[in-house]
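The data below hold one chain only, encoded as structure tokens and taken in the form predicted on its own.
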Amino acid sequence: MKIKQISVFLENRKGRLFDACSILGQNGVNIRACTIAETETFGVLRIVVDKAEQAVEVLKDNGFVANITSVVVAEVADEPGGLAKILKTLSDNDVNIEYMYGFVEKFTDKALMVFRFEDTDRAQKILQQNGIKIINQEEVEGL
């Protein structure tokens, strides 16, 4: 139950954050989550949306350069040490996180948590073994 998260590469300069959500909402696409690092010179955007293939597709006949990748959506209780209790399942696993990012979502009580693995097959059965609910594509959709 992986899902689809979009990673678009951005000039660090004034506006093309901004460019680029203009166009995702131009074109009806919803953003669910994000996150964005930067250097000196370009950032890397992360987004999960609720029409990925058509985000990228956008994007692209923009001149931005976007690919799709896989993460997998946990949910987490949101309560202090809710997101600790995940990350120790992990780390008691030996399972390697590479970034992780959160947005809470409207409908429950609960957190959702954006992970990238390095293995994301094991890590994705480690968490199910675990009672730890994984989000799929649908569901990312119709939030």
Contents of the next structure:
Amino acid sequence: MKIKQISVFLENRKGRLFDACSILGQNGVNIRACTIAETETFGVLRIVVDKAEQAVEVLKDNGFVANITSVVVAEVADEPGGLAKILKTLSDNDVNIEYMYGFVEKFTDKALMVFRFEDTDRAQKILQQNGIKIINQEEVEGL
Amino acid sequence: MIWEKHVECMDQEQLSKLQSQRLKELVTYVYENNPIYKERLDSSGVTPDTINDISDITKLPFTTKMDMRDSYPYGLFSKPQKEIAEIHVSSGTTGNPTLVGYTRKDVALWSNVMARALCCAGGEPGDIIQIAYGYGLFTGGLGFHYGALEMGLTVIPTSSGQTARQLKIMQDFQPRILACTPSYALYMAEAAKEAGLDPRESSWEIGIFGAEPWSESMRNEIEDSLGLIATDVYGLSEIIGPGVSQECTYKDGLHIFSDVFYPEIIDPETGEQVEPGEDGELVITTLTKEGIPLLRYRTRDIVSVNYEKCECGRTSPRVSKIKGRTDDMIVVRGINVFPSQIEHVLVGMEGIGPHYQIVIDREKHSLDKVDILVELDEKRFSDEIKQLHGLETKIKKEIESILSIGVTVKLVEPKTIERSMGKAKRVVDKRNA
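Can you give me the structure for the form predicted in complex with its partner chain, which would complement the form predicted on its own we have just seen?
First the chain shown before, then all remaining chains and molecules of the complex.
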């Protein structure tokens, strides 16, 4: 139940993020969640979208370097300590997080967290064993 | 086998004596036979009497490619046309082409140095050589041809191109030596594979590759794919063509036949000779040529020279592979930088595109700043910042260790560096803007 995340290499140049997002918009791709990791010289845009394969294709067609990375999207109770609870489970089981970012689901009162793990399969199993709900690709597409 | 042991293995003192005597004769010869040289020598205050020892060579003026172009076609000839046996012309992409003329004696000299080169690479009389350098105005094909005849090889003059035929000839006639450009050697390996042949089973045991600069990693690639010993040959039509210097089977520098082509290494900025072993521009004086003898010809190739005796027994100095060209040299914080040095680092790295640009800038009251833009190859893209950062750091460290100056490396998106139909614009110097 891994989710496809799109990663896009962005040169540190004016309008580059706009270019990427408008290409997705023109092609009817809807962004569910996004974050940017930046350095002094470049940035990496990470997005979860409703049509992952198509998104990568149109980005590449337009000269962007983009690929698909497997991430895990977990449901987090939207209340104090909700995220901490999940992190404790991961920490107790020695699961290392590469990076994470969150977004709020529109239809319920739950928040969703996107995690990138070193060992995605193992992390996923541990989350499930501890009763934490993991969102699948269809659910992301249907959000 | 050493073709002319008595000169190729001559002790230093004797060699120096021979060079001194030949230099004196050369200066006398051009002074008497070429009006352009006479005028130049006169205005430098040099007469044939000034030259007594090879070390006096520094008193002579340099000759450049521009001088050859300006005197096009016959100005630098020291023999009348009727004594010229053969003419070759370089491509001349900018301005006049460079024309060179050989007397019969020059052709004999060319045959002789090429025979030395073929032996140096490991050839033996009786071997079959496939000469896949172009024949014609380009000096490659005929230079090898003359040398091969001189040393008693069996020549297959295939010239370049018609790759399928080249491969068929190789299979049918089993030549031991292949002579062509390094890139054509790789192309033939590819073509052989596509034709269902195993290129490592080719009959070629010795490759003599030149006419373009090539790296050690390219050598490994050629040797692996064709199963032969790949040696480097150097030459330029202004001096004679191929046969100016050649690697022996120890592959540790190219032996320059210094009894006939006297090498100096100079700082391209000041014109002063540099210490042995240091990098600088290769300057060659043709000690025994008749048609177009050249005094201190600036080759524009950056090399270093090793004067130690080689394990093969030859005493002739060994010139390194070409490290760069003075044409594209840039001076950053007082240090000479060649785009080719940076290119070597990038080409050796997996997943890095061949496109890069060097941007030099100087902010007020501060040092020159060097930014190197490198196009990211899709295969190397990772969404983990630390991987991309690691790549930048790796490129930066390798370039810094070669250039000895600090640089910034910036990864950029593919196809963002300007493409050019001719020579790529590798350097953007904003300091004078």
